[in-house]
Every structure is written in C-alpha cells, then in structure tokens.
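Presented below, as structure tokens, is a lone chain in the form predicted on its own.
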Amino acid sequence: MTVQQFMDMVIRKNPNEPEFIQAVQEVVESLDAFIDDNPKYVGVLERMVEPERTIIFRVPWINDKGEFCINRGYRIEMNSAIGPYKGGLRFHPSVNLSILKFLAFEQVLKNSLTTLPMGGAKGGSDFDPKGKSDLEIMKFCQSFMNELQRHIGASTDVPAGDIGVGGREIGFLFGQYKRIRNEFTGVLTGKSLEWGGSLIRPEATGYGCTYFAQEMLTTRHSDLKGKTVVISGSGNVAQYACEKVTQLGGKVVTLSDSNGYVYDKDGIDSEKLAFVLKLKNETRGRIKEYAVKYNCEYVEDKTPWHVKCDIAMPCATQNELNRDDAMALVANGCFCVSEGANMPSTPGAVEYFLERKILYAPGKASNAGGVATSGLEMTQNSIRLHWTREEVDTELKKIMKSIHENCVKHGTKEDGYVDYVLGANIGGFVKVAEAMLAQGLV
C-alpha cells in the first residue's frame, strides 16, 4: 500500500478530523521507506492508527447561578501494547475528537521513546475553566470523574493534566475517584506532593524540552550559554522551560498567551519569572500585565516567531508556527527549534526546518519529559516511596538523553545531518510494533 493509498483510507475512516490526519501523515511519510525495508511491520501501522477504545460521554453540572450545563467528555485509549494507557486530560473549548485522537496517537510514540512501560491515551472536555469559580470547577470535575472512573485504573489507564488541567483540577478529580471507588491508588499523575505527587513533575515538560535542546546543541559542539531564546506560551511548559534555560546560561526574551506576546530584550530572569508564575498560576491574568510592570514591548494578536533569536521553543499549542514563521526564524539567525507543545509546527514549517538542516526536534521527542516524569510518579506510587528532587531530575536527564540517542540512531542521514523527525518516529514505532507483533492481533 502506498502512502497515498494509506492516507486515503485514514481520511475515509476519519472524516473531518484534520489534526489527526496531519499527525498520521507525518508519521506515515517518515516510516514509508523503513517499513519497505522491514516488511514484517506491514499492517502494524494500520492497527496503530485505530484507537483500541474511544469513549465519549456527557458531563452535566450546575454553575454558580444554578443553571444546568452540559459538556462533552472524552477518553481516547489508543494503544496499550507496552503498558497501561497514559496521557493527559485537556479542558479547553477547542477540544474535539480530532484533536484528542492526534494527541493520543502522538502519545503512543512519545511514551515509547521514554523507554518506560506506558501505552498512549488522551482525553478531556470542551469545558472552559477560564472565568469559572473554584466551586464550578470542582462540580465539573466531579461530574466528569463520575463517568471516567469506569474506564481508568492504576494498571489500566492513568490520566494526567494538560491544558486547563493543573494541580487544582487533578485534586478534584482524584478526590471524586477515591470517593466512588473507595481506594487510594496511583490512578492520576500530577498530584500534589502531600498525597502521592512527584517532585519535578510541574517542571518536567519545560525542563525536558530544555535538556533536549542542550543535547542537540552538543552535536554541534555548543550549549545554551549566551544564547537568545524565544519561547511561546506562558503556562506550565513555557514557565519551566524559561527557568531551565536561564539556569543553563541562556536568555529568554519572549513569552505569550492567546492575546499576544511580550518582548523583553533584557531577558526574563528569575525575579521576572516569579511574577509570571504568580500572574498565570494564582491571579490567572494576561501576559500583557508583564509588559506593563517591566516596561517592555507587548505585541497584540501575534506570535513571537519574528523576534531575532538563536533558539526557538514553541510551548503553547498545536499549529502555532507556520512556514512563514519558520522562514522568519531562520532568516533571523535561529538554528535550533525544540518543541515544548504537541505538534506546534505546521507541516510546511517542519519541511522548511528540515530543508535548511537546522536542529529541529518534534514534540514527541523534546516534550516527552512531562510524561516521563509522570511515569516516574507511577513508579513511586507503586512502591510507596517518595524520591528526592535530585533523584527525579537525574532520571529525567537520563531519559531525555536516551531519547536523543534513539533519535540520532534512527535519524542520522548519509551526510551526517540528524533528522529528528525521522529518528523519533522510527524509534517510537519499533518498540510498539514489536510488542504488537509479539502479542498477536491485539
């Protein structure tokens, strides 16, 4: 079956799901020649793009005005060949079947790359936590868990947080699970430290993205010291990518949200970042307030990809960086892109980065630190132990280094250029495919 024939089949089976089709196409094109050379894998990919289970349910809840509200809940259990389903929950108005299937499919390969025994899943709801009171969010989370609890478990499916689902939401979800099931197990990750969470978990995706960038830079005998870094987003991933870049000697000059971005030419140091953490995690304000406080430039309704930099880290959302943005980055001296979000670069942008042979890491490799540390949290929960910050950080570094080595192994071209897209896709695919073949028609 040709790539086009395969994609025609995927499109026919998954109409009106552009994000899922985009994610599948990128992987299929990468694996085409590899599968031709390894015919035992023919047919495996067709099974991998079909979720093992798709769960859709209604979520009724009552707001503070006493009004009855309905949202839609989802859980896409994509693949469990190498371990229990693992992947986040996203609460955002944009959530739909296409977005969650793309995220679940990416999660399968990402989790495989970590080398930890975790399958791939994703879930969430079109519920918007912005502007909601704590009581409204608690009511929604409890109703959401009333149905989700039937489908998850410490050895079955272990959700985590994602966009719109932080420590507050995980707490409400876990409390309802415990109330219904009468058990205290590691069924969710991203928990608070006081009741089973792991140190470094909030920082893990941003730290891992930075560690991966550092590993890529070593292939060109360089590091982060003295480098100017442009970061999009201002949530969890962006915050801790900023923190780690600064600790390793780089200078972060931008952060953004859905309204625009700030450009601070002097750099977002630890003191300024502390303001961002309070702004975004406590007062839930807009990034524009940073520009007012520190008297720097604010650009409304734009992304930061036209700012001069050495390194770019897209840490906001899918398809936030297009081909024109990629061309602007490279023209302004950017030679390294490490994705902190899931599929933040459009196919045209990825194509341009690879054409110009810059260091480019797809999210399934460079943002795997979050789920890797979730896996470490699962381990701690299973053995009823709590590791130190240093122990978890050391394991995270090892995992990101291992992912990088796997990408280099499978992605190095004849001219020496490392195609991290190719490397990540082949490296993630092989482990899952071998497990599926060994287990029969699962």
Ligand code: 2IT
Second form
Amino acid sequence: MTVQQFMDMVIRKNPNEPEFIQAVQEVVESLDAFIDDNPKYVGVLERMVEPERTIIFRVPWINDKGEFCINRGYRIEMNSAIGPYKGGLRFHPSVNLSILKFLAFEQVLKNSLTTLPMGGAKGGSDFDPKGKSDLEIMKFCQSFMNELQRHIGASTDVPAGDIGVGGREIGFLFGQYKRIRNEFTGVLTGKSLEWGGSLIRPEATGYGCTYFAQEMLTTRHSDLKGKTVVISGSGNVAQYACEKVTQLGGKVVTLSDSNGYVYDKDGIDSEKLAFVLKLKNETRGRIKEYAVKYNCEYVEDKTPWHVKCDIAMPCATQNELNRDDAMALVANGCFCVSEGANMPSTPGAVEYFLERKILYAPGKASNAGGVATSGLEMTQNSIRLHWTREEVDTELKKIMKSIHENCVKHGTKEDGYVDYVLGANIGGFVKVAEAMLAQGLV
Ligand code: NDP
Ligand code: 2IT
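Starting from the form predicted on its own above, please write out the structure of the form predicted in complex with (2Z)-2-iminopentanedioic acid.
Time for the whole complex; same chain goes first.
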C-alpha cells in the first residue's frame, strides 16, 4: 500500500478528524521507506491506527447556581502491546474525538520511546475549567470518575494530567476512585507527595524538554548558556521549562496564554516565575497581569514566534506554530526548537524546520519526560517506596538522553543531519510493532 492509499483509507474511516489524520500522516510518511526495507512490519500500522477501545460517556453535574450541566467524557485506549494504557486527561472546551485520538496515537510512540513498559491512551472532556469554583471542579471530577473508574486500574489503564488537569483535579479524581473501588493503588499519576505522588513529576515535562534541547545543542557543540529562549504557554509545561532553562543559564523572554503573550526582555528569573506559578496555579488569572506587574510588553491575541531568539519551546497546544511563524523564527536566528506541547508545529512548519536543517525535536521525543516520570511514579507505587528528588531527576535525565540517542540512531541522514521526526517515529514504532507481532493478531 502506498502512503497515499494508506491515508485514503485512514481519511475514509475517520472523517472529520483532522488532527488525528495529521498525526497519522506524519508517522506514515516517516515509516514508509523503513517498512519497505523491513517487510515483516507490513500491516502493523493498519492495526496501530485503530484504537483498541474507544469509550465515550455522559458526565452530568450540578453547577453552583443549581443548574444541571452535561459534558462528554472520553477515554481512548489506543494500544496496550508493551504495557498498560497510559496517558493524560485533558479538560478543555475544544476536546473532541479527533484531538484525543491524535494525542493517544502520539502517546503510543512516545511511551515506547521512554524505555518504560507503558501502552498509550488519552482521555478527557469538553468541560471548561476556566471560571469554575473549586466545588464545581470537584463535582465534575467526581461525576467523570463515576464512569471512568470501571475502565481503568493500576495494571489496566493509568491516566494523568494534561491541559486543564493538574494537581487539584488529580486529587479529586483519585479520591473518587478510592471511594468507589475501596482500593489505594497507583491508578493515576501526578498525585501529591503525601498520597503516592513522585517528586519531580510536576516539573518533569518542562525539565525533560529542556534536557532534550541540551542534548541537541551538544551535537552542535553548543549549550543553553546565554541563549535567548521564547516559550509559549504559561501552564505546567511552560512553567518548568522556564525554570530549567533559567537554571542552565538561558534567558526566557516570553510566556503566553490563549489571550496573548508577555515579552520581558530582561528575562523571566526565578522571582518572576514564582509570581507566574501563583498566578496560574492558585489565583488562576491571565498572563497579562505579569506585564502589569513587571511593566513589560503585552501583545494581545498573538503568539510569540516573531520575537527574536536562539531557541523556541512551544509549550501550549497543538498547531500553535505555523509555517510563517517557523520562517520568522529562523529568519531571526532561531536554530533549535524543542516541543513541550503535543504537535504544536503544523506540517508546514515542520517541513520548513527540516528544510533549513535546524535542530528540531517533535513533542513525542522532547516532551516524553512527563510520562516517563509518571512511569517512575508507577514503579514507586508498586514497590511502595519513595525515591529522592535526585534519584528521580537522574533517572529522567538518563531517559531523555536515551530518547535522544534513539532519535540519532534512526534519524541520522547521509549528510549527518539528524531528522528527529524520522528518528522518533521509527524508534517508537519498532518496539510496539515487535510486541504486536509477537502477541499474534490481537
Ligand atoms: P496547562 O493546562 O497547565 O497549560 C496550558 C497552557 O497552554 C495555558 O497557558 C493555556 O492558556 C495554553 N493554551 C491551552 N490551549 C490553548 C489554545 N487553544 N490556544 C492558546 N493557548 C492555549 O497544560 P500543560 O502545560 O500540562 O500542557 C501544555 C501542552 O503540553 C499540551 O499540548 C499538552 O498536551 C502537553 N504535554 C503536557 C504534559 C504534562 O505532563 N502536563 C506532558 C507532555 C505534553 P489558557 O490558560 O489561556 O487556556
Ligand atoms: O502528553 C503527555 O505525555 C501527558 N499529558 C502526560 C501523560 C502521563 O501519563 O503522564
């Protein structure tokens, strides 16, 4: 089957799912020549693009005004060939089947890259947490778990956070699971330390994304010291990418949210970042308030990609960086892009980065530190022990290094350029494909 025939089949079977089709297309193009050279893998990809199980359910809850509200809940259990289903939950009004299937599909390859035994899944709801009281969030989470609990388990499917789902939500979800099932297990990751969480899990995606950037820079005898870094988003991933970049000597000059971005040419140091953490995780305000507080520029309704930088780290959402943005970045001297978000660059942007041969890491490689540390949380839960910050951080660094090596192994071109897209897709695919072949037609 040619790439075109394969994609025609995927489009026919999954109409109105543009994000899922986009994610599949990139992988199919990467794997085409590899599968030609390794015919035993023919047919595996057809199975991989069909979720093992798709669960869609009603989530009824009552808001603070006493009104009945109905949302839609989802869990896409994509692939369990190498371990229990694993992947985050997203609460955002844009959530639909297409977005969750793309995320679940990416998760399968990403989890394989981590070296840990985790299958791939994703879930969530079109529930919008913005402007909701803590009580409303709790009621929604409890109702969501009333249904989800029958599909998950510490050895079956282990959800975690994603956009709109952080420590607060994981707490409410865990509490309800425990209440219904009467078991204290590692059924969710991203838990608080006092009740089974792992040190470094909150930091892990942003830290890992920065470690990956560092690995890429090393291949060009460079590092983060003195580099200007543009980051989008101001949530979990952006916050800790900002912290680690700063610790390693870089200067972060932007953060954003869905309303606009702040440009702080003096750099977002640890004191200013502490303000962002409080603003975003406690008072739940807008990034614009940073510009007011620190008297810097705020640009409404725009993404930060036209700001001059050496390194860009998109850490907000999918398709937030298009070809024009990519051209502006490269024209301004950016030579390294490490994705904290999932699929933040459009296909046109990716194509441009590869054409210009800059250091470009797709999210499934560079943001894998989050789920990898979730895997470490699962291990600690299983052995009922806690590891120190240093132990977890050392393990995270090791994992990011090995993902980088895997990408270099499978993605190095004849001229020496490392195509990390190719490397991550082949590297992630091989282990899952081997497991699927060994387990028969399941
Ligand atoms: P958060 O909810 O903590 O933060 C999300 C940030 O992105 C906010 O600043 C939010 O702004 C912004 N954002 C969300 N949607 C949009 C949009 N449609 N347009 C513009 N800005 C938007 O989520 P995370 O930081 O956890 O996740 C960010 C990205 O990282 C996602 O792509 C996620 O899939 C990915 N990721 C997360 C991991 C994790 O461990 N948390 C692991 C690996 C990847 P606003 O507040 O205005 O909505
Ligand atoms: O996209 C991702 O890898 C995540 N949201 C983290 C998933 C997890 O299970 O920790």
